[in-house]
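As a starting point, one isolated chain is supplied in structure tokens, in the form predicted on its own.
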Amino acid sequence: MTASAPLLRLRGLTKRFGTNEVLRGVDLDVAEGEVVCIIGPSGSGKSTLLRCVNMLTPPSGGTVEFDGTAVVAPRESRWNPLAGRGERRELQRLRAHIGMVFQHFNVFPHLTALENVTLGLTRVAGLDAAAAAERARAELEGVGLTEKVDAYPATLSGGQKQRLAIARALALDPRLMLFDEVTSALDPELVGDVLGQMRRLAADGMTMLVVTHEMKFAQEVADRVVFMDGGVIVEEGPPSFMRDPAHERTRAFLRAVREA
């Protein structure tokens, strides 16, 4: 944690689809090395924040900029093909220092687990094949998945799916990860597995905005925690607050989560 200007930096964020406002004006900072947890009922845009911060859901309003550079949303246009391409080369450049980690998983079921990893490793960081094979073989080691190289998807647990997307993401060498929800598809015995590949990533310094209903692991691995309802931020602070938020509104969510 340093004093220098915030690796994300979101500002007056907003979201809308149609006539349903999701995100109302969200500012947030998230330092290097920092690890912030979000939380909050389902509904509250948690989810579509963290999608906007990579353009995957571009934001109707506000701003977006990471390690001090904007990302801007490609334009497009039926008439002119060549329209956004510049936008496009950028963010393409952006997201090689993002990683993502969803909720289900989105390996591509039709590749290995090797290759699952190495297409990001040939197609974004321009490594060749044998290159991006020996980098492939070692995250999926770091992961734990050395005997699953040539697994297809469709024969992994659900943890050992998401263990998989941990290594693809890790394997371009982000300096930030995002990740949604991505114990609530797990059956409970696998959830342990995948938070704990979590944890290494947090000690060992990454940069991390999660997306949770894990309340334990909020309260002992994040640096801070965020209260989002109704697509505002309503509360944040060190993990300590949940034990007594300030505001009637969170101490209704963290209760109904206790008595869940």
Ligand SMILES: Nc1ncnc2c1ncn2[C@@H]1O[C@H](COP(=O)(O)OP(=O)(O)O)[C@@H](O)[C@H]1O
Contents of the next structure:
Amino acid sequence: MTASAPLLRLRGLTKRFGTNEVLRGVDLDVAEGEVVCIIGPSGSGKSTLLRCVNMLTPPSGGTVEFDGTAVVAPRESRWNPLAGRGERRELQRLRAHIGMVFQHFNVFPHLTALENVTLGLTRVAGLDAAAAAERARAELEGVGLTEKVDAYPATLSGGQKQRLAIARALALDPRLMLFDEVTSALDPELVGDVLGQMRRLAADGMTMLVVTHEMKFAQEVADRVVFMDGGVIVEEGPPSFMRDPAHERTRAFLRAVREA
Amino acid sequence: MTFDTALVVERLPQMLAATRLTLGVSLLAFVLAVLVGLVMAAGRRSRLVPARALSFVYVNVFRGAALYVLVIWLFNGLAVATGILLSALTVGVLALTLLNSAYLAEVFRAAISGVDHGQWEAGNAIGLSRWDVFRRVVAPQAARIAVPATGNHLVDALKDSSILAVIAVPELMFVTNGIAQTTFRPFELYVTAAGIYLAIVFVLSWGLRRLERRLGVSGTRPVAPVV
Ligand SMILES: Nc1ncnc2c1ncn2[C@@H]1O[C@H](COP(=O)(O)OP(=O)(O)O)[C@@H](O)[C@H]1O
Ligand SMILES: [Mg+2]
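Next up, can you give the form predicted in complex with the named molecule of this protein, since the form predicted on its own came first?
Below is the entire complex, every chain and molecule, led by the chain shown above.
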């Protein structure tokens, strides 16, 4: 553990869906500039953990701290329309600093590539239209979509959609990026495209929390790899630990992944 | 039997004048129904218990109401019960609005639910306010889904306005009834009235299909069965 406070600090995170305990006490720190990859079998709670960071899924218990500030889900009242307004505004402010990229892209289909990126710039970052367009163009250039600024997502390949989603998040100058299996829905030949983008981002010093099945990416890019199973972190360490994991569950998982 | 073309030609201006009221009443009711429908759809989706309860009752009461019964009740029953006396025209607009808004609320609600949940998440994740996520991300996509069914309700409002003849709103059907009774030529006159309704529906359907194409509604198909 470094002496300075981590950028992201999760403590005792739990999540239940009904009686299904999906997270059962997760502690995790991510330092500024660190790339942490989360691996583990399907259903182990990786996505849920990631979504708790920005409260897309509010945890049942535990705390999320981002840059020393508690991230809390706004109170939801069934009676008082004004309940939780301040908390919601605070959460929106924090979310702008935490970029998220999804497995299924979730780009906005009714907006052009440029408009996908400018929406957050004008409505969240408060830029005027001209400044937003300029910034968005630069961001799209950064992910190799210069030719596609006026294209609608329907005309883009999966890899291009995912790079657009990355540009949309990066435009808001996030301090942390969350990636949830962002290459799982891509045709194999487009995977490298998106992973390359993420490698560059990591090389530029972005703090990243990455749920992935790409073991090679984890091996080569991660500063730390976290293995999750059954809603807990079973084992974590530098990527080299994957060559000789201490736990049988980790070994079984890695064996299964390699055989696939 | 011969078709009295001269009679039709003679009475057509009178019928077309009444058609303007038909159009006015149904368009006004439709616009109001869209607005009320939006509010009620928002109510159905609200986390607030009173809003949900109110819109649930509204939608289920007026969706279950028969237009004919609603018209008669608003015109005669309401005055007896409350002393509120509404003009026939007001009753007409009100009844068409109540009924169509209840249906449209369900159309809009379904359209909003039809937008991929990932769109809300992506909007939330970049820090948009809840209103902005709805207004800028979800609503434009929901609108595309809702256009065909919404267009059907415009056509319905137009055709249903003929029922207002029973409370003597001088729209196309009422005027046609009057002429038919004095000239004893119902065949020609009702054929003409049917033709006018058909022509309007045809034009509306054409306009709606163009709108759908412009909005890029997927799998564009005829919005309204013609007639
Ligand atoms: N919104 C939800 N409602 C109910 N159960 C959920 C929901 N989201 C996830 N789960 C359940 O939580 C468990 C963990 O899911 P997830 O975090 O997506 O796992 P992973 O990403 O590791 O595959 C699964 O059993 C899944 O069915
Ligand atoms: Mg997952």
